[in-house]
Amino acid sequence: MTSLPETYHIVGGGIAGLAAAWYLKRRYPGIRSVIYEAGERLGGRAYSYDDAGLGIRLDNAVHAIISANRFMAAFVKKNEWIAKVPFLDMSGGGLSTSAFANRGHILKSFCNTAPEEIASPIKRNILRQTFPWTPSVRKVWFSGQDLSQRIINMLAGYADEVHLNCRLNKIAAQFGMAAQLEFSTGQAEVGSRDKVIVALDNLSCRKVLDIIPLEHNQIVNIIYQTSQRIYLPGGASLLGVTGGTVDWLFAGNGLLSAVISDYHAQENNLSGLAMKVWQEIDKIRGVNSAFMPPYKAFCCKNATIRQDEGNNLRRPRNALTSYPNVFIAGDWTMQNYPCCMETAVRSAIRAVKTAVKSV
């Protein structure tokens, strides 16, 4: 792996890296972008892969996109937003629309974090954009097993290079630069008019510079397979609960996802939450099913950065490193923003424009 004259080397292939190699091709063509990716695909917390054990396509877990999301709206047709969101109080509150009433609840699903301990800052952002004075950027898309066709492929198609399957080990510095990455794979020479940008995620990226820890929080996804559509109170096909073990439910043809965040283990194994959710929703439709469907259950322990006070302060204020020609990229690193998609492509953008400006 050799460089050319004015290469931006981009490690780590979600969706921060890809939004990087797309905002270069689209501000400044000139630059040659080349993707290195540890994994076997392209996405890195949100992809879609062929699962053997249920036969079907599926996204690795539900993604949402709300209409105030300035980049990742740009993804979703007019007629897929979803208007309203219903929520059901499971303690006998019963079914509301109101998104101000149940705001914590959105909260916590935004920052995968108990709503008291979310930072104020980040509260403040997510307030201000999802609560203007018209419901019209309250409109809601969540992925449906496409998350890869639909965004991960497209931004991918923006890099004039895709390594897969190459971990990067160390970088490599001469004068004070980095002037060498090495891969799993072998190494790739960083010119002197080259840039590196690290999108990696907290853990790993502490591997390869100085990076501050922090901590992080669970979430739970659990897939049922039916034999029909699953309707939802209303016939909804996402509903928020509250005073349950599910946060939410997305309804496709022949799925019904669950998703519990900020999960600290109620249960010791997820095939008992698994059954514990669907006695929960059996109680939300008002039936009595005879059995359980088949199910895909995961637990990402490494969801995201917890969101609270502490882990905020801890998280970078900007895009630079120990190394000029460095420079970091990642929901993780954008202090005052909950971590998903669109801050994602907030980080992208910010480190190529301050690499772009550098010397």
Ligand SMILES: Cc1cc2nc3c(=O)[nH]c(=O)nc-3n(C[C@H](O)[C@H](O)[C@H](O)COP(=O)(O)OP(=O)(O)OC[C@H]3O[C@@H](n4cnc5c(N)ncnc54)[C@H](O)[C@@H]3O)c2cc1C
Given for the second form:
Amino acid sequence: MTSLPETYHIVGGGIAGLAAAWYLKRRYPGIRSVIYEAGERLGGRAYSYDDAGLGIRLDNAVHAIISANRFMAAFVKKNEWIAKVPFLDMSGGGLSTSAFANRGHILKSFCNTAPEEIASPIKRNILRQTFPWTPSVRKVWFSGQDLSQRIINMLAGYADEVHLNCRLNKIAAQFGMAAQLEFSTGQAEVGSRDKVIVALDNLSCRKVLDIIPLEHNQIVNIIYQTSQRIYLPGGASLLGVTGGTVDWLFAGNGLLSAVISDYHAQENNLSGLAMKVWQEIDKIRGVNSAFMPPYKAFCCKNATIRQDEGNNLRRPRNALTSYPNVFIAGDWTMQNYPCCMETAVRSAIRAVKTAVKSV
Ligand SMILES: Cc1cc2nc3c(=O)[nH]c(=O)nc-3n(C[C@H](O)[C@H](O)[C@H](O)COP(=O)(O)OP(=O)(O)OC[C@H]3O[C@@H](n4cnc5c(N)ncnc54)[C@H](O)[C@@H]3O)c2cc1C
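Can you swap the form predicted alone for the form predicted in complex with the named molecule?
Entire complex below, previous chain first.
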């Protein structure tokens, strides 16, 4: 009689869940991995989709990777990195390329949290890994409209099975161990040698596991469909902006994306904000455009957890849960790290290593 190979049930098909399958295939090819994702697509908070309004393929949000993010950086081609990022101070300070002078701005973007609120260990970790801002760590890649094609689809190929539209509702336990996963579409038995990796966002995770809920901050993305390429000061395709509403501008062919991190207003109608930001873009470019181009604005309410001292202390210290055969991953699960794709990958590696070591 042949027994089924040991299976890792991975719940959540965001970067952390996909990275868990990737790491398993790389290091433990004999282990079978199955991803269960509640949504109709993989990628979680990072994906591309066909936008009916603008009639083009868009990323849900511009995602930037810096070369210090060594796992994520490995997915991106070397010739696509931007080596110098200019910063423009809209309150009159002009243009500068000093990352050190703009470190507060950089920290805010990394942590989606006001720089003065960011937990000190997170700040220290970022500064240690990214400063001094040498060419080897400071390069930036940003997604324009191909996050899924570049990263998500590539990672998805490592899982042995992927089930979409499959939401975990409950973990049923027997003798203190997870024995059955109850999904919206049916059940999956957890065999005696199997492990479960729960790679969910914090709010979804607390519905299935006894974990502490954390506070979240918003990010706004506005993507303007310009008829031609917009040139930013200094010919930059990526511009950090201080002293205004917008934080970052990303220029691509026919698209200009504006990002506002740690956004506080509770606006559902983002048209006023899109107009305000477009006026800022006009000011930055020294033009007075007659019309605002078509745009798509997203406000992601639970974009990341707020990375202040209180939330950081409440984050898990390891991948363990109250079930010895269930482990957690996700960008919010690693204390002292910023919530980003790199941390999602690192958390997945930690969860797999912990699971493999456990008996
Ligand atoms: C607007 C925005 C901009 C960002 N910009 C950047 C950036 O520039 N650089 C960067 O590195 N990071 C950025 N991030 C953060 C980055 O997107 C996240 O850190 C990363 O995608 C988190 O991945 P994750 O797998 O931990 O979680 P998620 O992506 O949240 O994945 C969790 C998955 O679990 C699924 N799920 C939920 N409940 C269930 C359930 N019960 N059963 C099964 N599946 C379930 C969800 O549908 C989701 O697919 C940004 C995020 C946002 C929102």
